[in-house]
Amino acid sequence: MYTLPRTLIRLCLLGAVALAQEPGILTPPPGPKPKINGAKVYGARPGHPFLYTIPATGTRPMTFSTKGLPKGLKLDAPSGRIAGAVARKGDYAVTLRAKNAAGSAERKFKIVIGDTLALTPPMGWSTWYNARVAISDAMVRAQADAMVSSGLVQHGYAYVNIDDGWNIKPGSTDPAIGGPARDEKGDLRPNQNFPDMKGMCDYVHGKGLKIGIYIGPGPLTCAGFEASYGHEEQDARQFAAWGFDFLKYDLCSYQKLIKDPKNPEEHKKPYRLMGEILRKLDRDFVFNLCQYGRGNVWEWGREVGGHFWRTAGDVGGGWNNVARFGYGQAGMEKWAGPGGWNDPDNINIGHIFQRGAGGGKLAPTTLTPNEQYTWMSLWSLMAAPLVFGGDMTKLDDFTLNILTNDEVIDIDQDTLGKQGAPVSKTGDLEVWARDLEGGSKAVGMFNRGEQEAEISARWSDLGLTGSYVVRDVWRQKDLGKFENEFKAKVGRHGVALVRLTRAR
């Protein structure tokens, strides 16, 4: 029987938990003992590379061990990175173990050998919001080095993205960048930023990550790089002959080249080829359509090939657009779904790129605790691909503790895959809810307004009767049973991000 602690029964008699969040971190930080993270669920099609390291936190060193792995495949034991590559399509139950000197843990674990990756929401890193175009070799080997060392990949994040400006920008007269886009025989040339993509490709890999690239269906790119146009086979083969595992492929100047903006084949028309060319290449890519919403692009991405697109414009990094896109994704869930992703961009906190004198620079986020802890809320509410736009290599502990709550990405990544939405609303105040595997709820509380205020989640909204136990996904403790309803006291452009289970 589940007993309430007597501080807890009085909050509760009294009315609203006070959630309303204080500045500073909230997640205690992980033992020392494993625990195995991220998500319960792998997709990987048959005969490609299959690589995938075991997310788990405690203290190093650690030993990792597995059973059930399938034919094809090889764990190395104090990495517990996962390689090889598996024949036969099939559904295989896996355990994962890991052990160090303060105990073991092991975790179920589930490999689909099929035709459907990003069976959750990919999760990752990218370099746009970071550094623009000002990118090379030696900036993505040094932000994978800082995954790992951070610890961001035991956590389960596993991409390191190119974005615009690693290729030649015709017409450029800066010698790094410029010159002939391609070579003799029509491939892309990379600018001397950087001289070894393959190198680099498996640079990462021998880190036990994935690395994704960036280029357009257009002439150019958003930068002016050359784009793929007219090369979309040629483009996709290099890019695999390199070893990559991922591509955005951004609209910007295709946009010229659509005669019809109303009709939905004209925006389907790209993406639909590319698709259809990364599918029958000897590796896997996941899929990132970038053309910011056009065409109602969530319910037809799947269907050209997409594994998740961007429903809006760029988030950048100030709040209202993260109120924008967020809140504005109301609607679109029913197109979500395990190997299909809606994408209102990347979280951009920590250090990012800032606009201002002689163009911008990196400089710390502008936005408030708050806000932060509501961003990383409201993404994994919305199973949201969670691709970090920070500076890896400049992590501070309330970044880092912000994009490594384990329960937080727990609800990102849960293998049942529904994309929550908003149960409620009054005025500035709006509660969201995700069915969660098992039949538990992730609910979240969100004060869009300016004044601290009291929230209402109401079970006759959730679609719940009886007795739940409310646990503070943030700060990882179970706050009792409630009946009826859970009342939070947030703060300004703040969350209480709940999961409710029932009482036993």
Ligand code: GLA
The other form holds:
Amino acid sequence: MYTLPRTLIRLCLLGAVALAQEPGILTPPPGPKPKINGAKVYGARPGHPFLYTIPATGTRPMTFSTKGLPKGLKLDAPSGRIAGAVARKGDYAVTLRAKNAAGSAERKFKIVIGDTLALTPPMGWSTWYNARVAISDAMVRAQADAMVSSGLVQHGYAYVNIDDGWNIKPGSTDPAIGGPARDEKGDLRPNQNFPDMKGMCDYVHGKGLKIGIYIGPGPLTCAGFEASYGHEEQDARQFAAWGFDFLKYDLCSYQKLIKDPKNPEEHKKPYRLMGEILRKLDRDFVFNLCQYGRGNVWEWGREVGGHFWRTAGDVGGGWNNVARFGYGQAGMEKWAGPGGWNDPDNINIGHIFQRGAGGGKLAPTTLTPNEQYTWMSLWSLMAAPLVFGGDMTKLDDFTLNILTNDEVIDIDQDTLGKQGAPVSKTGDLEVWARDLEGGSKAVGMFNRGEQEAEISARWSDLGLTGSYVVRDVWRQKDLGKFENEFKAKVGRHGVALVRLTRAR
Ligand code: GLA
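Having seen the form predicted alone, could you now give me the structure of the form predicted in complex with this ligand?
After this comes the whole thing, all chains and molecules, with the earlier chain placed first.
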């Protein structure tokens, strides 16, 4: 980043030079007054169960109220949860309000009842990068509790997603996960770590959150668990009956069934099949395509019913992949937009599972602060789904500062849904920009190099003329009016993320 917080200056004087270019916490803590955060538009299908928790910071107790809610929806005033079902298609202009002892807040919100879900990139969490297959009903419930108690829910995080490892692993000698993969009716059997799938879904919904499940189109998942080949409709109906809201569909063993990888129809086939099944269910399912970018999935993910599609393999937790997957999205922006998003994979910071002796363990990220600011900034500029991969029960202040800056999240969740793209590149220095609703622009000035450097965001590259107010988004502070260009010093692997608004 670009200036030194006082604590770090102190550390430098004590000789901690390696930290010299690394910022500490930049996100201002939320104040006592209510503030409504998150997306400004939300889509659901007619007649399906609806659940939305108004994300708001500020001291509790807080009371919520609304104006203009469509018929069929009811607000729970103390929690801010809106639930029910809306029969009639349409765009409903709603006003959300929150009040507490310190003040009140109001925000416009649009509910769109129609065919399109994920009008903004989905936000949530997944088991994979913190637990691998060591997952259970109890841990999912504990993580859902933590999504609420950590405050993540107050910034728009909503999906608690179970990844690989919840059902039977054919051939396993471990009694907890072995045994018949399906019952006498052919229904999927959860493993012993998941004794009550419906109860678990109800529990997560009871917190105002949504819950996701994982399976694949092949005979087995990536970790060798039973998958849906030949049972697609039966499995989807089962997920709906349990109460899931989200499906990640992971190609894995289906790869062997693709005979001609040059034929896009072969890549589309298993996803189109599941997409059509999900579309006919009586619940809304956000459909996450996971096939590592094969056959240029970004060009057809939306057409087969996908709401977001992984553009590459597994990002893991190391800087090289973050940079490769993130900056590698240049050129894919054309296919992203409301209802369908490019997905460079989860944001794996905080405590994540790291390979090593004894099979690995949960440990803090090895990324520098700059690298973590870059991860969140780049994903937000790219309108990527914000799916946290770390352990929510072990969140520290720094990680929360990365995940919960509402002005950064506003860029990600911007209603226009326009994915950002690079506008200039000079050696290791890249400037990326994204058009936002109302005519302002989000600009990321990235230093991919090893030394601190000055980066210039030139109006000529951004297609701007005249005077613009530059706002430091991470610090949530206006920096003044600028003409022609804005320059910032940015440290190794760091970013200056700013918002440009035409000066009056
Ligand atoms: C693949 C996917 C990951 C994860 C694992 C589970 O590697 O890309 O995101 O779902 O499978 O086994």
